[in-house]
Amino acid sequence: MTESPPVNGLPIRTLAEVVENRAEGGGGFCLTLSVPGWPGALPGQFVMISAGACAAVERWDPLLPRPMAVYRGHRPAEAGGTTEVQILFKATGAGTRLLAETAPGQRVRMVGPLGVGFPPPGPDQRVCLVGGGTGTASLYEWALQCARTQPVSVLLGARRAQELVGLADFEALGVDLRCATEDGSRGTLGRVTALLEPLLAEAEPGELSLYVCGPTPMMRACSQMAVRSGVRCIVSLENNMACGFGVCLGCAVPMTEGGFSLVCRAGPIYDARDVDWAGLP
């Protein structure tokens, strides 16, 4: 299997300064961080960031940060060094709105990496990737990697061809790429679990290895469709949270066993079978 970076996995508290906030088109942006003492990531894992820039004033409102996977920047800094390490996100309410305005020189506050990185395939499977939204800012680095060493298609989907999140840089990487809008303007007409149905339908039993993060009914469809192809499926939630350590409870997830599994401490991975798709909003 691939290497993964050398990381401590010790998470640090720190604050970044912006090198760029790009807009990345349908309300989408790319910030560019700068972080002092990065111990690196590994694919998977995500920050916790304030809900904007640090000012000389402190702000109250909106408290909480906002959790968002690790897009790009997952090698750790050399001693006394940084790393930038990127974000992709959307600007959908007040937080957001408020990071989409960051300008290079702010800083922002960072706890991360947290939660734990995507299990490998098989050495000799066949590696699917399904994205939705900024989902599929969790999956670009882990499709970096295992294409060195295995044949990996990615599946984007979106609304429309503008909100089609790291687009160019996935096409970069000279996989399988295949994508689905919505409304046609890209690809397949339609959702992007039609790209994944053939897909599952080609695989031999255990040539396939499927990795899914996005919007919560994608998963739950993706899941499905992979329980009936015999198919093992790993998917990356996207649960709201607020402290990222397991003390707030707020992004509990119902198991198909019983009970709850805190996103932050025991994912955001999950193989989908074991989580309670119906308890989920």
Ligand SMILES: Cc1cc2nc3c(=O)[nH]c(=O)nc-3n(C[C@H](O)[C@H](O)[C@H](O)COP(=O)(O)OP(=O)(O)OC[C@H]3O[C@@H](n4cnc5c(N)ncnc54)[C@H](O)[C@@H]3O)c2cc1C
Second form
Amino acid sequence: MTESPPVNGLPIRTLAEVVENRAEGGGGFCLTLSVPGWPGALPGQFVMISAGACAAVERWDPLLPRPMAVYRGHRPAEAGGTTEVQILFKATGAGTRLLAETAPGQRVRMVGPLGVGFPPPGPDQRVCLVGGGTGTASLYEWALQCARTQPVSVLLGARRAQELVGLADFEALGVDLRCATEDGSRGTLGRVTALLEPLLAEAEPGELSLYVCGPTPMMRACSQMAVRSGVRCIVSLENNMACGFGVCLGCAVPMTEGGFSLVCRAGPIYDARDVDWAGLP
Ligand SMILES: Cc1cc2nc3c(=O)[nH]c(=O)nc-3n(C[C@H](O)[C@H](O)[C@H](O)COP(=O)(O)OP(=O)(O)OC[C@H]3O[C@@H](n4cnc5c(N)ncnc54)[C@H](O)[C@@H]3O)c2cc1C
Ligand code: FES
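Hand over the structure of the form predicted in complex with the ligand; the form predicted on its own is what we had up.
Okay, now the whole complex, with that chain kicking things off.
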């Protein structure tokens, strides 16, 4: 087998062919795309996908693409070949509902990979990943990579068991996996922060690195808990984006030290202390 070239993290613009679009329950879908000339992605990077398949007639409605984490498919394509890239998404608004209707053989516009990857934990640190809802999709490949070198705990939260994203894949990793659901249908009854609290309380100074992705209120809460415990916390922000490459300014987030940062270019990964959480909706 030929070894894949290294990931350079630089984006391409292409038409990707839908291989499979599988309903996962709870309004979730797993979209598998065959991407020609895919340069690979670093865990934490994302793609912009235009909603709705390209048919015989060019369509530009809705005009704006949607940012989606690369769930699987971080290896580059071999020269002249394609790679299968998987996206996990929930059909919530106009664009994702249209994406849910795409069928095998159709093609979607895609730009990526975009943004920066997760910074590594310290060599002797335990890693704790906290995922809420579809935010979990950003964390799977990172869990896989970290688990090769250090102990990993994964805490997943959702409203109900059906909405626990990628659960079977995380189970297959063999890491310490804990779940919380707001209706108690799987794991601990309540929010994922209830699982994080004891882990933070037990952590020795410098022992733990925390990576969080999910709804803003969840990331804000995890960030505050981590700061109180003196634990390093990295977040992957999931705000709206219109262009994905620093032109529209629609993704600007306020920073603790003043000014704004463009999540599509400087992010989506940030040290939680750098984000002015009070200024986020
Ligand atoms: C880095 C990143 C990774 C993500 N990964 C995933 C994932 O893996 N799975 C998943 O399900 N979701 C993911 N999301 C969230 C996902 O992008 C949104 O849920 C999705 O855009 C909603 O689209 P919609 O068509 O359902 O909703 P709609 O409400 O129809 O559309 C939302 C869209 O409106 C536009 N828009 C609205 N307000 C603004 C504004 N202020 N500035 C600019 N544009 C605006 C944007 O195009 C935005 O994407 C991710 C978000 C980010 C930033
Ligand atoms: S999404 Fe347009 S500047 Fe970031």
